[in-house]
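Just one chain is shown here, as structure tokens, and it is the form predicted on its own.
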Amino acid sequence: MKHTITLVPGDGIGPEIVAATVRTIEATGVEIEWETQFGGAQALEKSGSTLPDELIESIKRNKVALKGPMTTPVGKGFTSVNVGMRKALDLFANVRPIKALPNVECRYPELDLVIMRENTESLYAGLEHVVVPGVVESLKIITEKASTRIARHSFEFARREGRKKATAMHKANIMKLSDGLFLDCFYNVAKDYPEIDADDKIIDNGCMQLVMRPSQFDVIVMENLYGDIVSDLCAGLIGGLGLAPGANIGEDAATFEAVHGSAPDIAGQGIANPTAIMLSGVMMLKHIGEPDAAKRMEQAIFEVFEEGEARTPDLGGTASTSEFATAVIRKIN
């Protein structure tokens, strides 16, 4: 079967790591027609918009995108393209697998869990305004619809992937109405999945438990802002954002991307680590119904790490982005 997929190179190191990932995916033998579109700073230069209509229409049409990192200025400049894309496509579930790679120094070499983050509301939605000069109000919106939807997605994922436990993290002891609603929706959905153990942790205690004993967790379900923070915390447990894949999933579309930034300081040098977006490519292959190719690609990446000969500079090696991709391609069978 031939797949048509939107390809978004991104900013900074994006084009380099995306190109390496495309080569690796094509080496699996899956037939893909890539439809290249631009977003972020690159699109701003070309079309005057960071999120062109052509990009959104392409993803809506093809239903799947592989996307490089995009630059978002801190405190000024244009609105986050990632947030804009999630809103435009209603990508309600941010899925972040956290799995330790072999031969990478990290605190928990056996770690294997998944963060499920609600993507559309809460404080992270950025609904804020100036009340009077010097006073800013931010609105935290939690709805039954969105909370139920992310809980359902999480339990369905756990069932499909053979995972045994789902944990909601919240602050319902203080935000009794908003986080309380999120927690109630989680447990209401849990009733339909009796084979999956359901529990919850207050978010501050949950963060401590993740640092001390993360093996107790399997799938962790959170509202938007908590999920953004905790997913980066968990990436740190396995060696950093350069090793952590991610996906944004909606009812009608999905984007797969590295969760790290565009790293403009090393752009164009050919030394960026493409592991995160390669593993996002593995997730994408599963999503489009190519599990065999996904398994072979993931296994090849893990074998390259196991051998330890092709390592990019961030991991203490000398391999270029392209050389790392070539090493992975040689392992694909």
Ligand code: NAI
Second form
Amino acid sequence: MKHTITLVPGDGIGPEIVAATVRTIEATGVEIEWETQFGGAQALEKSGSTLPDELIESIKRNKVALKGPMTTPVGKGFTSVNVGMRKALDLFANVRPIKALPNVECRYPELDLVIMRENTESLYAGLEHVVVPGVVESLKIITEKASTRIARHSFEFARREGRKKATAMHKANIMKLSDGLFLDCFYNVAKDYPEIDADDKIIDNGCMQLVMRPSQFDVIVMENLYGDIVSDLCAGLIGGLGLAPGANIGEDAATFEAVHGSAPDIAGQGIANPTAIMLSGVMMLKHIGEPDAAKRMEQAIFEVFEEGEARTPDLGGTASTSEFATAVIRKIN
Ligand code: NAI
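Counterpart to the form predicted on its own, namely the form predicted in complex with the named molecule:
Shown next: the complete complex, the earlier chain at its head.
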């Protein structure tokens, strides 16, 4: 069966790592027609919008997208295209597996956990306004509907993937109403999954525990902003941002992208590590019903790491993005 998938090259290192991933996915033999669409600054120049209707319509039609990172200006300029896209498509669950790869020097080479981040609300929605000059209000909206939905998704995921434990991280000791509601929803849903241990941690302690003894965690469930920050922390535990994949899942569509951003400091040099988005590609292949190709591609990536010859500079090697992809392609059976 031929799949049609929306392809968003993104900004900065996006086009480089996306091209490497497309080559690798195609090497599995899965037939895909890519529908290339642009967002962000590139789209603004072409169509006058950072989030053109054609981009959203394409993902709605194809139900799946592989997406490079997009730059969001700090402090001023346009609002985040990533946030806009997740909202427009109601991609409520951000699934971020944190799994160490063989031979990568890192703090926790055995680590294997999954971050489940609510993707549509909390402070991260960026609902801000100036009350009077010098005073800004930023709104943290937490709803029972969204909190229950991410909790349900997390426990279903844990059950499906044979995970043993789900931990909610929150600040309900201070934000008693908002984080309190999030936590209540988590425990209400947990009742339906007696085989999965449910517990919680206040997020500051949770971060310390993650750095000291991360193996105690299995699935971690968080609201949007905490999930964003803790994802990068966890990527650091397994060797860096070049290694952490992700998926944004909704009822009707899903987009697959790395945890990291557009890395403007190394863009255009051909040295970015494509592993994170390649592993997002593996998640995408599973999602579209190609588990065999997903397994072969994942196996090939792991073999290249086990061999340890092709490595990008972030991991102390000299391979270019494209050379790394070629090494993976050679390993695909
Ligand atoms: P970043 O994740 O782009 O980079 C942080 C550091 O990690 C940089 O030193 C970068 O060189 C390195 N890095 C990231 N990915 C790498 C890779 N694949 N290989 C090797 N090194 C890598 O974070 P930063 O600099 O805070 O954000 C840059 C832009 O990306 C911002 O405009 C931000 O809004 C955007 N961003 C977009 C995301 C998305 O589209 N989903 C997610 C996170 C940030």
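Residue numbers count along the first chain shown, from 1. In this text, rigid core is short for the largest set of C-alphas that superpose within 1.5 Å between two forms. Source: prediction; values computed, not measured.
Trainee: Would you tell me if I266 moves between these two forms by 2 Å or more at its C-alpha, with the rigid core held superposed?
Mentor: Passes the 2 Å threshold, so yes.
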